[in-house]
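In structure tokens, the next block holds one chain alone, the form predicted on its own.
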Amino acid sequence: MEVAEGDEQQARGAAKIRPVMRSTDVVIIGAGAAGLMCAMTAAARGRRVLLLDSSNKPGKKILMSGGGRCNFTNMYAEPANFSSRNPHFCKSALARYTPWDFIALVDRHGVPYHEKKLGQLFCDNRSKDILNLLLDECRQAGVELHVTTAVREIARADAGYVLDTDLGEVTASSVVIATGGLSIPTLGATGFGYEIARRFGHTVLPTRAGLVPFTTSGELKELCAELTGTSVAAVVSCGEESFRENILFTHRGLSGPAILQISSFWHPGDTVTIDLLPDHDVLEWLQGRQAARPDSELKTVLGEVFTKKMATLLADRWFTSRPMKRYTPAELRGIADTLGAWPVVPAGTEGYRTAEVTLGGVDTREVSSKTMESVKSPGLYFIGEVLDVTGHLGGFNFQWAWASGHAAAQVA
């Protein structure tokens, strides 16, 4: 490859190459998960592949994912784990490149990994193991990679496309847009992919932050701030969607896996319902504690299932803690209803700044589900997050990157 990962000196050198006219088979814009998969697969087919990224390093999102250990796939990935205005679109690609195909690649490179929970596979060591795997495959296949390289314009040509880049003018029969979405702009996210889609006549569906923490206001924000760092198991629901995972109180609001999951289905003004005791029939449990511990205060009883601080705050702020024997049946039912279905109306989300994905994007009804090729401009492909396909939390979005990149690479 032209530029090795992590070698900033070479990266700067690549950007200073004197502009020349060049021709290649495939130009892939975006050296993230989808772009790298597409590049290595297309090059392995014998295609001449030029992989460009405006950032100074490839795979930045890979490196920061999974707390630095990269949740690179999910063993149970299936179409039901993905959201789109066109829910059938993802089926073909996911069926033709499965989690087991990527796991076989990981095994072949000797990368140690483990299942954390719910089919989520993480590197034992570091995310860089996955990035190095992809870069090694690209290198072996002969991919030419350039970072710190901007693409200013893409236009149709007689035999494909002509691109105005920092490398000069480049012609190619195929162009693959793998630029991702708008999430985490500090890693270089831009709306470039959407701009290109619109330029070639595609519909771009409204975008918003997904898999993102909620912000809160007023008394709820005060409660969250006082409980910052506290994590509890919960079932979180919004509309017809529900997720069972932990929630995390933060100084800004609510986070944790269950909150991130439900955020993708939340819209401003919606109420999110949180069952804080998903393993209990709450009313039955409270009635039992009232019979067994009538002189114990409510906060003491709640301390059996929550941290002492959380139990005290909830008992005092929500219910006015007093001995269990002093609660009437109707009051116990009210306490049970609140703990089992706590209604929360978020003030908003933390936005693209901390969002793991971008919801919406290029309308998949205008893209081939088999090849990822534009139905409006032959030879133009869209893969990964730039499309209106969003996975649940837990390795699903990486699996979509692998599957869509692999699909496009079969024909690009």
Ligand code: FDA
Contents of the next structure:
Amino acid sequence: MEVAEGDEQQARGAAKIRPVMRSTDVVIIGAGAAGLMCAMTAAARGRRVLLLDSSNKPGKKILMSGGGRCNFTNMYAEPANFSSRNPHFCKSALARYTPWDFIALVDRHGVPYHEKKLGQLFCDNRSKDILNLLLDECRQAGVELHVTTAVREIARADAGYVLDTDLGEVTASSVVIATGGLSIPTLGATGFGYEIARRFGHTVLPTRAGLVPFTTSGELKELCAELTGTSVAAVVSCGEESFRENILFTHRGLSGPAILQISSFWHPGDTVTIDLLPDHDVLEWLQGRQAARPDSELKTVLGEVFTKKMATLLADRWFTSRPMKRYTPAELRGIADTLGAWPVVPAGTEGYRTAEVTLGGVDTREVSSKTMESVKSPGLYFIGEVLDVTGHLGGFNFQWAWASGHAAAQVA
Ligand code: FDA
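So the form predicted on its own is up there; where is the form predicted together with the ligand?
The next block holds the full complex; its first chain is the one shown before.
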């Protein structure tokens, strides 16, 4: 693989004087998770593959992912772990390239990993192991990768497409759009994939930030700020969806895995319900503590299940802490209701600045679920996050990138 870095200026200069004309089989736009998988697989089939990225490095999100250890798949990935306007779309690709296929690849490269929890596989060392593995595969298969290389225009040509790029004019029989979503613009995210989709007659479903922390306002924001850094196991629900995981108080609002998960199902104005004591029948527990420790203050009793700071804050703010014997049965029920189903109306989310994914995107009803090919424009493919397929937290989004990239590579 030729990794041409920093060739943008050179190519631009050359393009001004004499546009370079080249021809290849497949141009893939976006060298992220899906683009790299597609490139290495198509090239291994003998296709000539040109992989272009406007960023200065490939796979930046892979490097950032999983807190630097890349949660590269989930052993239990299944269609129910993905959201889409068209929930059946992801089934075929996920069935044909499973987590075990990717695990076998990771094993072949000797990358050490472990299951953190709930089927989530993380690198033992660093995310770079996954990126290096993909780059090695691309190199061995003869993929030509150019970073810092923009694509300005894509148009239909006689036998495929012609692209106006920083390398000059490129013709190809297949073009694969792997430009990802809008989250974290500083990592190279652009709306280019959506623009191309629209230009070729595709519907782009409204996009919004997913797997993203909530912001809060007023008293709730104060409470969150005072508890910054406190993490607590909870069940968080919104509408029909519920997730059991930790929540984390931050100076801006609420985060942690359970909050990120539910954020993908939240719409402005919705109430999120948080069960702060999911392992307890809260009323029964409070009644038991009232009988056993009538003179203990509520804050002391709550200190058995929360940190001291959280117990004190909640008891004082919400229930005017006093000895347990001084709460009436109705008051005790009220406390149980609040702790078991704390209603929270977020002010908003932190948006694309910190979101892990983008919900919505290219409407999958206009894309083949077997090949990822556009039904509007033969030879044009969409893979990865640019499509309206979004996984839950826990390695599912990478599994979708691998599976959709692999599917397109069989035919592109
Ligand atoms: P991806 O975003 O990876 O790649 C798109 C590529 O296209 C980028 O290289 C970009 O530079 C390029 N590009 C954009 N516009 C272009 C243009 N106009 N021209 C050329 N190139 C262009 N998921 C998971 O399963 N496990 C995890 O641990 C994490 N952790 C995580 C952490 C953080 C901080 C984020 C932001 C996200 C995650 N994710 C995750 C989500 C996961 O990273 C994401 O779903 C995949 O990277 C999507 O893969 P794609 O290849 O579709 O897009």
